[in-house]
Structure formats: structure tokens, C-alpha cells
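The chain below stands alone and is given as C-alpha cells, in the form predicted alone.
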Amino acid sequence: MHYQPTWESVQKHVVPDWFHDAKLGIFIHWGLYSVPAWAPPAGELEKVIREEGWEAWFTRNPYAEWYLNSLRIPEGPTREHHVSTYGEDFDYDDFVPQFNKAVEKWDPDEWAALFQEVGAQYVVLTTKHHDGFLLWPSRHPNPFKEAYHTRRDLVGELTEAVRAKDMRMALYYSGGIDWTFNDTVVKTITDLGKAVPQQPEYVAYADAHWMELIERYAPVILWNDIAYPAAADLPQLFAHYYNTVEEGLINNRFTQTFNMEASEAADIMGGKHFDFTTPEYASYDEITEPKWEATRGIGFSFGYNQNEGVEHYLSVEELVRSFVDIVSKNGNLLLNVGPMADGTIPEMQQERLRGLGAWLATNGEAIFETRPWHVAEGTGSGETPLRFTQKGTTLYVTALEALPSGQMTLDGLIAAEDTEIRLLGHPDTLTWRQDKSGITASVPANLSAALSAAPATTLAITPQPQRQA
């Protein structure tokens, strides 16, 4: 349909099937903050805020991409690190030539090949983070800082490489925070709302950037962050975008509010119109509408943080099991990588990505192009946690651990006589029986080493069973 620049019109937009099918996206936080690449690894967003509050979070912010804000908090560890490492007079802008020099080594095709290997269906790049630095040479340069952008068109080069590997390209833009227009130091959640620039010059600047990004790169998602100036005509922007990019989507962070309790910190729902919500370092407990996308780093930070070690990173097992849980509840996972300044993706991050990709190579049938079932969760033999997805006439039952050889009862399920049960990654169908507690499948003893050690294993049941009343 052709959209009009009104809330009533854009609210008729329907999430396209590709986003329901995609399940896995790669988020990339890369910018000037990738040069110092430093933050205290204080913990995950939701946990720190719940236990210590917002002020503790901002003072010891583990998000390395917030380096500029953190170094302006005198009592914080980032300020102490910056002065001892670079000196009192070293300005954040002095990282610009260092970053532009470093990215000369970057090969976008290497990134695209890795993301394709993992099984990602779309990629989201930060075109401008809160520091205001642009990853493309815009026709609308920063009015306060000369040449405050990359010499290379990192946005365009990655877009081309990603699409060449048959993935979709989406773009992040910090519409709500730009410290070159509003240098409010964020120490509390109230400060976050005050830091959103509201002057007409910024409205025109941010709108011009979004229009330019749409025109030049046609991103499949407008992934905005931390609100947008109140005077902006968002229905006009949204209608133009939907009319230009046929299968495009808009996230829920254009119209955020900041008067929420700490428990709501990772679940900012947005305002008048969005296509999907974006819980951060969090998930939902049940199947949830509208469509949603969980976003998180492999460690505690989105931007590369040199202080993070293996103890701060998700294991492959934790990553796979979290991903399965998210998909079972109508979510996608937007998993972040934080490259070094020269574009190198740290080896520990690559290991996690490849571990997830290896699991998907066997079990992707139960993930991609699926939909939630009647319920998301169940149990096997009374204690093994299960997650359900469906596609066509098949129910996929994923055990959030390796299946032991012997027997597994899928509690509360009732199968038809002609039911076939497969173990993904195993060549033979399984024998099974129905009893009053559920479907009991025989798990063969001769499983491959990979299946025996898998972080999760999946049974495919055709036709779909019923649930006990």
C-alpha cells in the first residue's frame, strides 16, 4: 500500500515475513570508541540496574561505546584510565585520525563471509553512535566538528558486501543522543531524557541523515536508538521509508520515554508506532506479541572492550540455549560483535559465532522460518527443559541440553499413530510409544560425537502432536 504521512496510515504497516523467518541478525558497534576500547566490565545491564541502580550503571558503565560520556564523569574509572593512558589534554576527538588510519586495513568481505557462515540473515551497523561520529562521508557533515566522519564509506562498503552474500542490511542511527549537539553528561535515567537534542537544527540534521541513509543504502530496518527530538515529523519519515523500502521495518526506539522503574530498564516499549520491540540484555518469559528482537553483546559491552575476558563472555552453550528460548517466544536475536578499530573481530567473539553457526548447521531447520507453537516451554522426562517451534505440519522440540541415550518422554504430548519422529543430525527415524505421561522416544546409543556434546538437541515430530488437556 502507499502510506500517507499520518500516524493512522503508518500504523497499518504489517511486519513482513522475512523478519519473522530470519531469527538471527548481527549487530555491529564500531567507531571512535573502538580505539581506546576500554570500560570496566561491571556486568549485564538488567542485573546491574536491578541491584545497584542507574547511577551506578552510568558511573561504571561497561558499554565501551559510551566511553565519551564515561570519561566526563570525574569519579568514574574511565576518567582515571583515560588520563593515565593518554594524558589530561588528550581529547576524544584525537581518536579520529587514529580510527581513520586503522580502518584502512578493514576488509568488509571477511565480515560478510563470517556472518554468512554463522547463519545470520541480516546485519545492523551503527552508522552514528552517541558521540556523533559518522561512519560514512555524509552530504550533511557535523556543523560543530570538521571532518567528523570516516574517510572510507564504511556503511556503503559493508552494505555491498553483506548483500553479495544474500543477507539483508539494516542501519542503526543514534537519533536521540548526539553529544556534539547536546553535551549533557548522563549520570541518571533522568539525564538520559534531558540529553536528547531538541533544537530545530538537530531535527533537520537527524532527519537529513535518515533520508540520506534511506536514499543511498535502502536499509531493511531503521534501527533508531534512545528516542528522537519531539518536534520531528515522524509519520512523514516513516511513510517515506515504507514507500521507498517495500519490506522495511522500524524499531520501537524512536519514541522512548525514560520515567520507568529499574525493572523496566531493558524493556522500553516505544510509543505510537513500531514494528518490533527491542529488549536489551533481556528476554520475555512467554510468547509475546508484537514481534520482538532481543539484543545483546557476546560480553557485557557492545563496543569492543579490551578488559573483557572469557569469564565475561557467553559460552557457546549459553548462547545457543538463549537463542532457542528467544525464537520459541516469537523473538529474533540481534547478537552484537564489537570489532577492534582496524576491523578485526576478536577471536573469542569469532569462536562464539562459529559455535552458534555449527549448531545451526544441524538444527537450523527448527529455527529458521518457524513460528511459535501453542506454548513455548515444556519438559522432557520431568526435568529436561524443552522449547517448541513449528513449521508446516512439523513440531520441533528442542531440549536445552544434550539428549542422553536411552529414553526421553516428552511430557504431556499425544501423537497420532502415523507419527514420525526424527532427531536432527541423526540419519534414522526414532522408535516411540505413547503412554499416559506423554510421547516416549528411544534415543539411540550410537549418536555422533557432535550430537552427544551438543548444547541442545532437537526432535522433529510430524504430524504435530496434541497437548494433553
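Positions refer to the first chain, counted from 1. Take the two forms, superpose them, and find the largest set of C-alpha atoms that agree within 1.5 Å; that set is the rigid core. Remember, it's a predicted structure, so these values are computed and weren't measured experimentally. First, how it differs from the form predicted in complex with ligand GLC.
Core-superposed comparison between the two forms: the C-alpha position of residue 14 differs by less than 2 Å. After superposing the rigid core, the Cα of residue 451 is displaced by 2 Å or more between the two forms.
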Contents of the next structure:
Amino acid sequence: MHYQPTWESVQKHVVPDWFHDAKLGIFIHWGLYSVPAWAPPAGELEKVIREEGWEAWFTRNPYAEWYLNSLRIPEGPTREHHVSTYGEDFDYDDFVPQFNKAVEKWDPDEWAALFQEVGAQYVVLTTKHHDGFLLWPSRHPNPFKEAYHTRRDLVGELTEAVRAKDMRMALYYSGGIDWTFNDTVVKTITDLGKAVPQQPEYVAYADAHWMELIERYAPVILWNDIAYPAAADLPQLFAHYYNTVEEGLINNRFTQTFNMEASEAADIMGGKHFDFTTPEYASYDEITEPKWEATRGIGFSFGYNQNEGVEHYLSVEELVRSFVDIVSKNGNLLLNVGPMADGTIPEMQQERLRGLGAWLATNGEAIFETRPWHVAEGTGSGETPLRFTQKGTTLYVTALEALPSGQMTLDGLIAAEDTEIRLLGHPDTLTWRQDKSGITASVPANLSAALSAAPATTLAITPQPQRQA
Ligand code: GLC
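Show the same protein again, this time as the form predicted in complex with ligand GLC rather than the form predicted alone.
First the chain shown before, then all remaining chains and molecules of the complex.
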């Protein structure tokens, strides 16, 4: 299909199968802010906003990548930290040589190997965050700051390493906030709207960057953030992109008019055309169309925050269970990693990633290439929360609790006589029986130790059972 530069034409775009199949992406926030790596660990986005409001959020912003904005809010703690650590005269831009020096050590193949081991199918890298610093040496350098980019081509090197491991590469670009073009301090949600640069020079600059990123790296997603200047010709950009990258997708944060009334962060940003939505530190309760991608850090921040401890991090159990829940409702998970300036992925983050990877090594069959079933949620033996996914003639039922050995009833399901039930990770099929309340499978006692240690356990039922009316 050849796209024309009109909304009508680009809106005909259909989400490619690979994105439905992929389920797990790794997001990477890496930049100048990874040098100070400091923010108050105030809590999860949607929760803080719901309970305390946007002003409280921006004043004690737990996103370490917002360091430059937080620094300019005198009521917040970042200013004081900055002055006592670096001194009154140390400018944010003074992190440039430090970051450039630190990244000399970085080995992109190590990252790619780790992400592949976890089971990630795609990677999204910040090419430019809100501070405007570029992670690639662009043909369109920042007009206000000299050499405001990395010496190494971090974008290109990671793209190559990721593809060498058979994963796909996608790119994040902050189109809506660039503090080098508009330095409005963001303290309220209204400020966020005012901070979007609208001058013609910026329209040309952001467009040229997206065009260059497409040409050089052919990203499988244009993962734009916050908004895009109102005067930009987006149908032109989108049509060019779809015509160039055959299986490419566009996220929902290219909005050219903010919806200030929206209460959830993600809803402020719904663009006029998109392939998927991007709830942030949030999820949906039901199977939701269009396709969506939940995103969050392992802790409360995307950029590495040295103040975060294990108490701020998701446990492997929480991570696995929320991932299964997301997939059962038509979502992908874009799980963020915040490396240190020199590219080291902090140990606690690696542990979470590896824990998820270990679970997927056994249970990935119930995740990758599946689709939602008729319903996402069910119960087992009355109490245990279950999530459903399907692939071909098989229904996957994942218990979001340690599975007791003995009898497990899958409430309200009806199996045909020739049904086979497998427990993923174990060779034998299970014996089962049908009764009024559902299918009752017998879980062998010798598996009980393994099962009580697993964050979630999956039964594969072939052919798919029916639901009781
Ligand atoms: C945001 C943030 C941010 C982060 C992100 C990821 O809205 O401002 O720092 O990059 O979205 O979803």
C-alpha cells in the first residue's frame, strides 16, 4: 500500500502482526540526566497525580530525566542537591563532557545480549529527551548549544547490536518538549502545554530529526513524546515513514492540541492518528482496542535514580503478574531500563529483568504470539486470579498466584472429552475431570515445591474449552 500525505490515507494503516506478537519491549532512558541520576522517589505517576495533583508531581518529580526542570523549581529538593553536590556555578550543560567521557566504556552488545536473554522482541531508545541533548551526531545540530550531542553514535551502535540479536529497533524522540527551544519551567499541567515550542525553526528542526532518524536507522516505531508543534505537517511525515519502513508503527503522542481536561496522563496526549496508545504507570481493566503498550520504569523513574532502593522497585512477582495481566488485555509491556552514565545497567534492574526472563523461558508459550481470549480474567478454585490468552487451538490459563498442588478448578470452563492439559515447564499431561463448577486438573504433589516458588503458573488446554453460559 502506498500512503498519501493526508490524514485519511495514513489512518488506513493497520497494526502489523509483529507488534501484536512481540509483547515485550525494552525502553531505555539514557542521557545527560544519567550523570546526576537524582530525583526524590515520590511514587508512581498515576497514583501521585490522583492523590496529590500535578503540581505536587512536578515539585517532587520522581523522574530523574526531568532533572533540568526540577532544578529550576526552588521549592523542590533538586536545586539544593545540585548546589551541594556540584556547586552554585555548575551548569546542566557541564554534564556533557562527563557523559561523553563515561559512554566511552559502553558495550552495546552486552545490552543486546541481556535484552535477548530476557525475551524482549524490540528496544526503544531515547534519541533526544526533554533537555534537547542528542544521542547521535546529527546533521541538524542544536542551533543554540555547540556540540550538544554525543561524540559516539549511541543510536546507531545500539541499533546495530539489537538487530544482530534478531530484535527490532525503535526510537523515542521528545517532539513536544525541548528546553533548548522553550525553557518554560513546568510546574503545572498548563505549563506543560505552554512549554511546547511552536516557532517555525523548531518545526523544521524536529521534522528534520525524524526524517534523519528514519533515513539512517529505519526505526520500527516512531515513539514520540508529549506532543508535536501545531504547524507541523504530520500526514506528510507519517506517509513518508510508512512508505519507507514497511512494518513501522506510530505511537499516540503526536498530539498537536493538548486535552487539558483529561485526568490521566496518557489521555492528554492522544494524537489524531496512531497505531497504539501508551498508558504510563497505568493499565486497563479489560481487553482494550486499539492495541496498547503499557510503559513504566522498574522503580518510579525512567532515567537512573540513585535514590531508589529495593522498596521502590517492582518485585519479579509483581512484574510477571502485571505483564501477564497486560498481555491478556491486548497490551504489550515496554519495560524501562535506566542505565548509569557509563552504560552499566544497575544490578537491581538486571535482577528484575533476569527474573522475568527466567519465567518467560518456561512460560513464554503463553505470552509470545498469543492474542486475547473472549475474556481476560477468570478464577480458579473460587479464589485464585486467572488470566487467559490463546494461540491456535490452545487456551492458556495463567494463575497469578503460587499454584497449590492437588486439585485446581478452573471455574466455569467446559472441556471436550479429548482435551489435553499441560502444565508449562513439565513434561507430563495432567489428569482432569469435568464437573459442574468447571475443569478440575490434578497437579502432581512432586511439583509443589517448584510451583510455590513460581510467580505465576500456566496451564495449556487443547482444544480450547467453552465457557459456561
Ligand atoms: C513522559 C515523560 C518522560 C518519559 C516518558 C515515557 O511523559 O515526560 O520523562 O520519557 O513519558 O513514557
